[in-house]
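One chain comes next, on its own, written as structure tokens: the form predicted on its own.
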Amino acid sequence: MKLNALERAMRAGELGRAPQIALEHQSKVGEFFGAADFVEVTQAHVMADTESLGESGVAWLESLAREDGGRARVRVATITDPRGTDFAKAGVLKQAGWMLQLERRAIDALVRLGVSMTDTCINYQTIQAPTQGESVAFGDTGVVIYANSVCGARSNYEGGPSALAAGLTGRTPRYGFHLDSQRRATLRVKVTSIPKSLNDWGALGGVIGRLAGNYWAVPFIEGLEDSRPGSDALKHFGAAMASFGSVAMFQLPGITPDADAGKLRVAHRVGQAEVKALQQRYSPDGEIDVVVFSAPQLSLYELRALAELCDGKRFVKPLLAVTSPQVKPDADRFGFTRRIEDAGGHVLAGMCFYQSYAREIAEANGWKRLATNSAKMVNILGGYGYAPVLASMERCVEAAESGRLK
């Protein structure tokens, strides 16, 4: 790769052993997909969760903050995705005392090299969302999704290390998404149903996300011209068509920046019996055992729909909702927080209920059958041993005041 005067430093030591061993890091990265050189980025999003990282993930962190005699710290702005517990709450969840005593040990590491502990994968709700042609190092997939189709920014899906690595060096690999040749619309879609709810937002997304199929795919999806869809429905979309298909870009004519299908014809129609399809694989009636709002978490208009809701019901099953540690005051603030919980529910904050020890929480708590309004979530907690139910925000907590889905 084509290294400028500040990457010759790093990579020679000049600038300390941390950025040092980052471009390492990153150099061999962007080795493996044929990068040229290296883009300048303003931020860098870190998912760092202990469940990932476990205890050899969190000494390597460890060991990094000692590098430089404890000196070394990130060079551009870096912030974090969602932690694996709300200490606050790590009794409701049952969580054992070595996890979070290993997020604490992870939280030290990163506060040493000046990460910012913002704990959100919703920074574009909450802290700054990038712009148009920024270029950015993010981790999380709903992250980049929204980063690169809504903003118009750019980025890759940046695993842990080489975000962190960015952050380090204020630099990452050009290759993928960072390119105009890749964020070309390669798959032409047309919808024919508009979504009415978040949880139609995410089975319209996860539908999408399974014709793509691949990580370079760019969906350009016309039909929804006239949805207006908010952020809340692009935050689902994207988020459901990431993990159901890894897509890191679609293109809305209308909505999304730059979006043209050049010459490409349309490959796929999704209408209503499509999205009906994915839902009721996932919809079950029956006894549940919890119900969770979470992956990704809710906006501050999420969680006031949510009191509404919640507003002279008494929960006999577990609800948890899970927010930013930005949101969170807010919520408080509002009357949401003690709405919500004055029906029975929990309002967590900073963590992602899939990235907090899932499995054993489950062991731990009893809970088999989950029901939440995220397309994401569903498709993800089977491999968690769960039997997880999609279904709108309205009939999941109909289902947490009388412990059935109807």
Contents of the next structure:
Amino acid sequence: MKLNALERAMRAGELGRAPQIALEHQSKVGEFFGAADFVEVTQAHVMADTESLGESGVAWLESLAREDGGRARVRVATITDPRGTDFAKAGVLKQAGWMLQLERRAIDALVRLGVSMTDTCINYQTIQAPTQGESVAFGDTGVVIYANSVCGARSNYEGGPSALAAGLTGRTPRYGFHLDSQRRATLRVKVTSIPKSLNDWGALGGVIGRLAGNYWAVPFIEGLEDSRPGSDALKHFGAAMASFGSVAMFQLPGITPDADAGKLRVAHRVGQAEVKALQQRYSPDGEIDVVVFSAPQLSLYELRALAELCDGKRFVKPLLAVTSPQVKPDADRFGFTRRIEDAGGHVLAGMCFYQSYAREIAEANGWKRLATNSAKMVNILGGYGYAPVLASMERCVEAAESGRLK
Amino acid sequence: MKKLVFRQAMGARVRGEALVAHDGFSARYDLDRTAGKFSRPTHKLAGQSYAGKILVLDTAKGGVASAWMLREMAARGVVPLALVFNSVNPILVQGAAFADITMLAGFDGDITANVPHRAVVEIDPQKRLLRLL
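Okay, that's the form predicted on its own, but what's the structure of the form predicted in complex with its partner chain?
Following is the full complex, with the preceding chain placed first.
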């Protein structure tokens, strides 16, 4: 890879050992993908929950924070994805003490490196949305697909070590979605039915994700021009598409800057039948153990809608609603938290359910049948031993009240 | 000896038994990392142990967590010996680079149709080759 003077100095260790380690890692990845050079980034977003890091990852973070006499710092704004707990609600989840201890060690190391603990996967709603053409290094698949497809920004999936490396060097290898050539549509999909609920938007994203099937595919999606989805719908749509298909960018006419199908012919038609087929794969009726709204974290408006559904109800099953630390104080101020918790639910902040030792908390609480409106989450939780159920927010709330999904 | 050529490679030369399936791979979605087995019920390798095996799969799926998880799996010694894909997303590449795991990707055709399940293979990243032994 071609390096400029600053990058050569980093690689030689002239700016310290931490940026040298970071640039060496980034060079390995860049060379694998044939990157010609680096591109400067304005923001980095680091996924670093300890269920993923484990003891070895936390120890690595701590050793990095000790480099350069403990003076190693990120060069650009660097923020975090959800953590593995909400310390205030760890008892509700029955998380073990060692999990919280590991989280505290990871937080301490990240803070020493100058990372801002925003703990959110909806930073495009709550921190700062990137702008068209802005190069960033984002580390959550849902955040990346939203940034590329809705904001017109440029990011690859950056796993925790690579996003942190980008924070430390202020750059990332120029490959994938930093290149114009990778951002062109590769697959044309015609949607024949406009989704209604967030669950429908997520399921549609999941169907298209499966059709696209890999990271390098860019589906051009027509038929939704009059749908006016809004940020929350696009959040569920993109997060599910990324989850089911590893897709990092879609093109939606009227939303995505410069969306263009070129000469592509329609390869797939997706209607209500396909969306329902995906939903029904995760929707057996019957008893449920827990209701979870998470993945992605809920916006203030989703919490408002949930609070309205909770009014006058009394839950017999646990209901967990997970949001960001930026949204939670407003949910408290506006009374949404109280209304949800008066019904017996819990509002948690700064974590994401599946990133919070999902297997262990399932065993500790006896949770198996989990109801949610998140298509992304049902796709993930099968691997953690759950039997996830996908339903609308309304049906999930009713299930928390009756103990059964009807 | 059959030789299969790839466009992308990293890591050290390794030899071992291949687990082959036309399916995806995500450390978060698909694995019980404690038991060292594929755990997503719908995965074509569900129930099979991956430790010390060369995984030959279609593509990398989903979450960014795999980048950390591969290193954590390597630290516990319950990790695939190598990863071979038709195509790969950046997360697995970043994770393999971070964990020093051998990887091949970028095969013209379907690699999962060219390597028999449980075949013994050798991977030579310098030459970007997979050899069926």
